[in-house]
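Take a look at this single chain in structure tokens; it is the form predicted alone.
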Amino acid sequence: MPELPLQTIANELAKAVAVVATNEPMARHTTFRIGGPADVFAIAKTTDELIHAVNICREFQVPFFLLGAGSNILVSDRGIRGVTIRNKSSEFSLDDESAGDEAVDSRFVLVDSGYPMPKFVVDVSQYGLTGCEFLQSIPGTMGGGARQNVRFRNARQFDQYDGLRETRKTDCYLSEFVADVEVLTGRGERKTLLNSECGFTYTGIDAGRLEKDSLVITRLRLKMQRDSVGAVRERLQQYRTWRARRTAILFNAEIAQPQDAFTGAHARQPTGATAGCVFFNVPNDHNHPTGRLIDLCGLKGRRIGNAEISPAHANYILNLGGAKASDVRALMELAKDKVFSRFGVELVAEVQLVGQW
């Protein structure tokens, strides 16, 4: 807890951000609808804004928080202390900068780190940029997905699935449209890492490069391929498709997503209160998925309180209303027991758990 009160904190937030409140409940800005009040929240919506308040943050000594959208991440029952930044800058631009050798197929796109994904590639789309459409699926900002390293099947391989060795060689994911990303180090300073510098790894950006430099995603630079408005426009609508109707239009043929062997049925995303994948999906002998391997466990279904593994996928877990972070975290844990004593495969959390625990 900082030594400054509360409202001399905010006070001095008000004067970088229009949106600043104390004691906000955390339910209000999650996809899990999960989590106890920040002390201090303020909402910056451009690059400046949240340059200016993370700068605020350091001068007083007072820890903080960056909020993206509010998925995959589990936030405390108590809260978190000191101050939340929810960043809602949300500006993008197409680079006049040459794309190098292959400009006329391609452009670079400059997005700031708070812009939505899924509104981030419709609107590109207008362009004629393609690459990055599977995007479109995932609840987050730009920068969450950088510091993710988010990833989505290839369109290609709708209608297969070969195993979890099979499935991520072909993967789609974002740093491969990645040129560089804009950061704010721990001094104030802006500065350029290109890709190479990022450590991207499938777990996400290296975490300890970023920890050590204090370095907050400001905005990314995207090299992205050029086609035809209509043709990006069908590409959307064919990952629209699948994961609604479970079958897709895919050149000209409809397919199914992929059968389960195990139980069957067609996997797809629940719907309901998520913070998305719980659990990273694990390299193993059985080849199998996170998912897959909770389910072999048979807790499909199981609850603690109002939370639930979700009956649909199981490294998913439901908030049914009104459910604890805690009754969250113990359906975490009962997955990893009951994993590692049947498979002797540890499981490791995508989803971050913040605040105080």
Ligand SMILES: Cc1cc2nc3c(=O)[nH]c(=O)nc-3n(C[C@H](O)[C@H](O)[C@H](O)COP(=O)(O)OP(=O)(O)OC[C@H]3O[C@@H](n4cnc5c(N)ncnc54)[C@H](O)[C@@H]3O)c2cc1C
Given for the second form:
Amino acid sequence: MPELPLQTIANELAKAVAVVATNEPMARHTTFRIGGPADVFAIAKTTDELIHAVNICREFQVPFFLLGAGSNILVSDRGIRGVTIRNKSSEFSLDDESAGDEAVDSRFVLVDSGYPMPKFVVDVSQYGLTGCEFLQSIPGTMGGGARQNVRFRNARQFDQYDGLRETRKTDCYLSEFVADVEVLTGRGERKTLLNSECGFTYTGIDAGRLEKDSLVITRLRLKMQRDSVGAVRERLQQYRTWRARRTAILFNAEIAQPQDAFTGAHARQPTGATAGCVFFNVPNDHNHPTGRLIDLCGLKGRRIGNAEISPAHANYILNLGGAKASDVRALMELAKDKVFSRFGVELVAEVQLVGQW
Ligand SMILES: Cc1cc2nc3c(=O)[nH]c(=O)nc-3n(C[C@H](O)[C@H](O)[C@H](O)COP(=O)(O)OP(=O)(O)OC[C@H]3O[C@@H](n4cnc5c(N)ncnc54)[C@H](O)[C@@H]3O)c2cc1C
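With the form predicted alone already on screen, would you show the form predicted together with the ligand?
Whole complex next, starting from this chain.
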């Protein structure tokens, strides 16, 4: 098939979605604030627009990248070839049918994959729906969250450091609340996958299947618990207080961290332009989380260009302002090499490298 001029595909997309631009700097659309231009950039504001845009790319055989909130990607300095579709579909509805098959009063919620996770938990709280308050501090979309099976150390239970294995037990995963996901397959069919068919693990939805079938997650059906609106608001407020204190407290050592008197949680996440944890935690003989392994290699505060391994949490890389993707990547390689040569542990990147490297 002959190569289509960018403007032709942009014109086709403009018939389907509200916003289309060419040579759009991706630094504007990632939490790292890093990334070269996307050839064509389209914003889908509804699920129908998203499906339409994906189908146009497939029809014209133009490669596309599906962008959520850009909170777990490192886009190359050379940018992304083809089309980047930013998913901003953001509606939810309550399923009339009760999800309760046990003592817990629960209800299903159908939510678009472009819905921002932090906004979702606040918006459903007005219906007294609760359970996944931890999503408040994860700045992605519901679709990106399902793709990555986002997780969080439960603030209420995580009150002491007992090594990776112990803390992993108290992780909360988005998949625990997913009843099923609606996907668009590579052949343009809309399909519903039950939770058990998604192959959720610590590292996300079954990646093999996702790649093989080129699945685009369009909607999620979540099973949430019901409580009084007042109780849910109170719980959200408790998490907010915990988060505010967590980011306000400065800390130096990975293990001996200040503990929040209110929730018993330890301060961990640095603020700034980041993409969250760069590497997954991987099982190791020392039973340490990845941040601790990188810290033990003496890499906290190490800089390349304007990128820095966070002095507070060694599994975070910060863009101090104007950092290049190549700077961040070089720090990732450095951490991988040092951890491997000191501990024999192979780190696995959680942040995805996107675009033309
Ligand atoms: C400050 C900060 C704190 C964070 N804390 C946490 C945390 O506590 N726990 C945690 O698990 N993560 C955390 N993260 C990482 C990140 O927020 C999550 O991985 C999030 O789920 C990414 O969602 P996104 O919409 O931003 O996806 P993007 O970064 O835009 O994309 C990530 C991948 O998902 C794919 N994707 C996106 N949408 C869809 C879809 N609808 N269908 C199929 N594939 C899709 C993209 O193509 C890409 O491959 C944090 C990040 C930051 C910046």
